[in-house]
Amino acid sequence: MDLIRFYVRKLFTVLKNEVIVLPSRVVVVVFFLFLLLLPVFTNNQYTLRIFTLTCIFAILAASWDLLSGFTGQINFGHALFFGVGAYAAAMSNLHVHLPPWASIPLGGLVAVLAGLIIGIPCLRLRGTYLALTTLAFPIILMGFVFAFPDLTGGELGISGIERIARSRVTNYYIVAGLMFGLCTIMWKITDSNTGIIFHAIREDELAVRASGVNTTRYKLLAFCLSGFFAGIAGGLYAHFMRIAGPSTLEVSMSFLVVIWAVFGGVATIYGPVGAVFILFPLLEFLRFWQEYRTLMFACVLIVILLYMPDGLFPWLRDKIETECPRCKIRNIATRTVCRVCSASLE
């Protein structure tokens, strides 16, 4: 009783000094509780449905950010790492019977292996070369499905594959979990010495090469771990849907996943996934208005470009949050002095 006592008190003691202090962490609290609890208060299966494929596309919109976003290194092929991921991961469970629990990993790991082989042509390129190049890579993957049918399934895709779990809210929790999971494992990494290496290289490689860090290594390591994360939310994806098709490898799946994480800001994480769970129910709870839902979409991107270029949630949180000059620590905007310092704000 007296250890339950204490981790609760201490529970409330970093709620009251590290989460209710940020407004940005009180919506993060009520972002994972709303996610939590959202099967309490719908049974509706198309709502789920919804909510499940909105998580698994916030991963892979942060695992573009963690290559694109942190490193520069700009991929307009990001379905590449969806689609290997979602095949593998239909393909290991279809033929050799893998269960979802080992496939998905596995469509990981193959995603990683595809993040290795686009990385290493791709190293000496930048820019619009780079971006142009990695656009050709879903494409070639694609000629390789259609012309291997009676492997890939062809234009039909691979269906009959096992779900996750029997029930939808089960598969909700499952999908929800892995999201928050992953995405705080993204977080961290970006918040590493590694990640400070991956904005040094995209600020300015050069510098950072003749200090002495090798380039080339860090620049692999993130088109890997943005191909390993990207493959786990395709395996979701081909799980979820019981079907792993052609439609996973579409030039227009590399582009959304670029309008999402530009939405939400680039280089920060959670801008990509909190893009996902505004634009992507909201095309979704559009569909009642087919002739203007994609017009809609447009406007509201438009507006996001012009008077938030650097994404609606950074502009967001420097309205409502002031960072301190002298010890960096963020601070509620309507503060004077550092919480932590009490060096003057204003």
Given for the second form:
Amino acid sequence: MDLIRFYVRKLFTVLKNEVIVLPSRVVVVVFFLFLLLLPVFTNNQYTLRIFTLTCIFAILAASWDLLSGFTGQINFGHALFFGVGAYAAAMSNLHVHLPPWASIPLGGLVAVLAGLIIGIPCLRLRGTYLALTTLAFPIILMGFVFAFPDLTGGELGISGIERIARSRVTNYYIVAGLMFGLCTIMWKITDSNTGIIFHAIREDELAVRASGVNTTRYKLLAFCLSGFFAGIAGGLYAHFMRIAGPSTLEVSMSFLVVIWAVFGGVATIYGPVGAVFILFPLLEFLRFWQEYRTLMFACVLIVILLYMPDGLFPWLRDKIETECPRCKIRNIATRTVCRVCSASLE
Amino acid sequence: MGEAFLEVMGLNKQFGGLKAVNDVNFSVAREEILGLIGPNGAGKTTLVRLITGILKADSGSILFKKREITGKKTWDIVNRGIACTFQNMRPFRRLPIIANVMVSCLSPRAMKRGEWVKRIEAKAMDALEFAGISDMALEDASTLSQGDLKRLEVARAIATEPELLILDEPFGGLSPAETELMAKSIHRLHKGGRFGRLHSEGPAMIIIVHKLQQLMKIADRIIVLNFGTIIADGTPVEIVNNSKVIEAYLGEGEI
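Same protein, different form: I have the form predicted alone, so give me the form predicted in complex with the partner chain.
Everything in the complex follows now, all chains and molecules, and the chain you saw is the first one.
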């Protein structure tokens, strides 16, 4: 009993001293509670399906940010990892009868291989050249998919894959939990020493090399990590939709990921995740006005890019929080002195 | 002069029709501070870029501690003990100053040499302390002045604990007072010793400047480069009185 009391008190202290002090942390907690309690408030299969897909695409968008936002290796063919993950999970499930808990990580690992395969030739390229080269890879793979229809299902894709779980609610909880876990891992990576090198490579690769760091290795690592997480998202998608088709490799899929990340704010991880949670349900909501849907979607994007060039979430964060000029700790915008070092914030 | 620590032999580099480095031969001893001077476009920076592997030489060879480093990758050369600073400073502008130095501290060489340091932040902080900009450690590098950027370059280079330090225009853009301070720091570093958790090997140095005056006090030996060729090699006093050097800087004829 004492132990429970201890942990409750500890939780309360953390909430009071670490969470409530910053609006962004409160938003994360509220978001977590929203995801946790959503099935309690709605039993609507359609809503749950939309949010499950949103969670899958959130992993995909965050994985793009890890590679392109942090390391600056602009990848316009991120659908490759997603598609490879989806096909690998689908094939291993259908042909080798691997259960989803094994086929989804396998999809991630095969996507790591794909990351290595495209990473090695792309290492010498930079900027626009890299972006255009990466754009070609999913198109090439789609050619392979159509060329071997017996293995890949051709245009129809591979169907009849096992579900992640039997009920929609369990499916939702597994995917949402994985989304939270994987995004936390990605955020932790970017916050680590490796993350510092990723940031530095984006800023000036030559200077990183002159600091004694093998940038090739780190760029490959970024490709592999990003591929792994995107591959997991692909595997989840295949098992959730019960089909892995050429649509997972489409150019539009690659560009959607870029749009999500730019909308939410690159090099943040939380930005692309938040953007998917706004844009994906919004696009579904707008389907009632089918003919205006794309137009309205484009308008929202243009407004965001015009007025918030760093993305929606960094802009919002700067509005509600200020950085202490002395200790660089973030404070709620209404404070006049820093909560840590008591420096004036005005 | 002691045994050769760095040996450059018959080094050549051509950009199209321009011979930037033309059959350059020289060596640096372990305990030496070598000045490298020359007018604009003499090939000083190209020579440094060849030594550090940023550019590939057309021919010739470079030996460091008797081992061939010609054609090796820049990061590999840095990990063998050669560090350099850039003439046009290349900070990671959107990263805090301490993170700029932490990148160097994360190189295999620095990690191996500082195994006993639990947090690399501490080592990075000591490098900044040595360079005199530790009070700004948390600011973004984009907020630094020209002089402080030079210091940051030095901090980044010494964080790998090099045995040969190449400073490209360390006094460029600095005020006379700042130049004086930088020269003192260079001397202190060359003497070697421990600066907090950072250890200075007392590195041999190659200092590139284009004003001879700045080198007179600190350099043991000076090499003068003009049109990619070495035109003089000697002590500062010898160099000042060398007719070829005077001609390269002031031109021919009566003054």
